[in-house]
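Below, in structure tokens: the form predicted on its own, a single chain.
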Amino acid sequence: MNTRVLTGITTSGTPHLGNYAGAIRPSIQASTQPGVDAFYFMADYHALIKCDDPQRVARSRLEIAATWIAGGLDTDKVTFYRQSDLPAIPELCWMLTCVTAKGLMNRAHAYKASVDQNVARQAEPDDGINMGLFSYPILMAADILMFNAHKVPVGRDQIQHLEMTRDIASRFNHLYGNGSDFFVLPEAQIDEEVATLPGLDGRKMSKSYDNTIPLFEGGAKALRSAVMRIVTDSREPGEPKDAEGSHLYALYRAFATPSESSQFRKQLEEGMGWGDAKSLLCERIEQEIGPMRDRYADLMAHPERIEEILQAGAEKARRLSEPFMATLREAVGLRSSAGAARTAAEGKKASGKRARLVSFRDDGNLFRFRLLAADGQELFLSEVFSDPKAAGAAIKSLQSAGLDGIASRQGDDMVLAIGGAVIARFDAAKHDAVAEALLTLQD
């Protein structure tokens, strides 16, 4: 049986080195490993908690999807989606939230890092506090047991979220399972061996300490420009230095082998300059990202192109959450859509009217055709088919399939698509009634 493996990266800010040695190269390496099903996703969900400049969001989204692709991701292989495109996410985020004691939610570390502060400063403990950051587990769950995952590579300071997600998960388990289990218990999967760099001060590189070295932005000279403000001691060229102690050291061995790894070790208890080691570690480092940042800045030129790998991830996605979602509404007593549109139609069908799929040629004599309800207002107007054939089977596949695999939404507009190719575009407000319609025309 396969693994599955589930990573989000909030979509908040610029990836720097950090980001990719800790959290992008090693879930990219787990992916291609035998056995496993990665799903690896945006959260701009979750960068709405702590960031409202809608440009920086939408910007960070572009930049993280392009940086992934440029480090090796195969798309083909894995689920690569962004957490928005998947209307399931927020539903299930508040059917989890109805069944989550608001004291699990009191336990939670951010939260409480917050209230804190707040007492610290004699402010109110829930000053500037708001709902997303309170209740943010519960949404980090929705995106883990929407996929039921088994494993969710995580940072220590995560284990309690993954706690939780147990928890929130066994309590719906229990309230509507009635004797099975819709979801899987995971698992956090923390790999002791994978890099958390240090910044520019030796602390661990983060955004928060103003203390990180650029991935691909501003290029080679960027990188070079701060690795060289690393902080050093003060020990003369000549001198040994302590390569343990060394900052520099622990950049260099997250990009070399061992036995690069122990050349520089040697070189640095034998006196090597710290002004020649940085250079050394410019020169390791680039040699990994440098081709990647062709790729990245080919890719950032070219944002249609990304835009083209997230939707098809996206779809990739929908086809397992919204099948999951319909079993979730009917556990908790929600009538689906769908179940609504099929009792809708089968009146219509006992009453004798039916909805019709009407091809015609238009003025540029290209094939189109209507989809008309049972009293003959139109639900939408197809796109344009050269050949009369394609037009035809089109017609067949919405005879016979309905919406199911091949609608999405986008925006204010549900997008139907087959094998590809987009077939007909309608307002997302007339998604039951086109429901409806298709039902009608089923046998």
Given for the second form:
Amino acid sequence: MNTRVLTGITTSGTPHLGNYAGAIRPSIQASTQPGVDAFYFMADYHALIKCDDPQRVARSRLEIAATWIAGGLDTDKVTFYRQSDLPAIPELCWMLTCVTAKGLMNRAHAYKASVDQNVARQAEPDDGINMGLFSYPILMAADILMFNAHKVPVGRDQIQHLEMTRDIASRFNHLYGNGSDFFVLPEAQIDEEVATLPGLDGRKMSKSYDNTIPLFEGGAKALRSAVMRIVTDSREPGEPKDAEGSHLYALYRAFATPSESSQFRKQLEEGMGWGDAKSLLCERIEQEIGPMRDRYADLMAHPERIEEILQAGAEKARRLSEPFMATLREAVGLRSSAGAARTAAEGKKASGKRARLVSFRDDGNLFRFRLLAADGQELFLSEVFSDPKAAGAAIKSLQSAGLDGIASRQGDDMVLAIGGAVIARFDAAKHDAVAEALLTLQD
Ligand code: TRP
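For the form predicted in complex with tryptophan instead of the form predicted on its own, what are the coordinates?
And the full complex, kicking off with our chain again.
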């Protein structure tokens, strides 16, 4: 199976050079690797946590989408969408909220940092903190678990969120999984190769430090004027410079090949002036992002093109999220009544969709199968079979005889047994839906 890589960007600002080198460029790169299925999205629900300016949220969604596309993301190959186009995300978020210990959220760094700041200025500990910020890690868990991502490329500040995601996923699996896991436990992927760019003042480039270099906004001119404001030491042209210790060199390296970088370093050590070094840096960055800037401007001038791509992406994402959500709804007990299931089955029969028995091999290499209703909902998961023949025989008899003679009620469960061996059990409330599905099986 391919590795599913998933990451999102919060849409609360205009992408700067640091966002590009630290998140956008590596994500595009990762999506081209063989054996990778990439899921990239605009985390616009997350934006609402810290931004109550509708114009800014709307504009940022567009800018971030355009940046990804202009940067060369193959939107046909990856699944590229806006979080808010998937109704399953907030729905899953709620299910996860109900299995998450409040104490776990109390320990989240982002929340704790806000509390610490309040305490430091002698305000109420929770002053100005909304529930979105408090439960932020659960929404992020929903993003990740919805697509059962294996790897989540993020910055170090997000490692704790991945730990929490695994905690929440395990808890849900344990409560509802009946031995078969709904969720994969994801891993954070921290790439040492990926550059964390220093900003104009040498601290990490970040909007909150007001030290960013714009990516596309303001054109080559704005880029140049920001680069000229990078803080350097006061060494004169002709004096040898400490390349290793300069932010300028760190920025250059993020855009140049190793041999270009060592050349640049040598020039600095041999006395190149900071002004000349800044010009070289501008040229090197411009070489990479200049062509993208044109594509970006073109996209921003035609937002309907961006919208079309995002709608197609959302549709592709929903084809996965909707059936999975149906399984999860069923798992937690938000079930359709048998009558409603029957109506749906009849509707689907007309549209050509039928119930199915689907066999597979589980993690322990044992054989199992599922009965799926016409609408894709799981009706039951079989017991395990150590060899495929036994599983095949059970499927055959279900196909030919339905529930007759093999079903018996035990408490709230229906138990299916063939020759004394239990092959499946399910909630008795599903009896009619299962019987109906077996009658309308696809061959
Ligand atoms: N919290 C992430 C950030 O601020 C953005 C994000 C939201 C995200 N959902 C995600 C990242 C899921 C990875 C996976 O950087």
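Being a predicted model, the structure only gives us computed values, none of them experimental. Just so we're on the same page, rigid core means the largest C-alpha set that superposes within 1.5 Å between forms. Numbering follows the first chain given and starts at 1.
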Is Ala435 one of the residues whose C-alpha moves 2 Å or more between the two forms after the core fit? yes
Determine whether the C-alpha of Leu398 shifts by 2 Å or more between the two forms once the rigid core is superposed. yes
Kindly check if the Cα atom of Ile423 is displaced 2 angstroms or more between the two forms relative to the superposed rigid core. yes
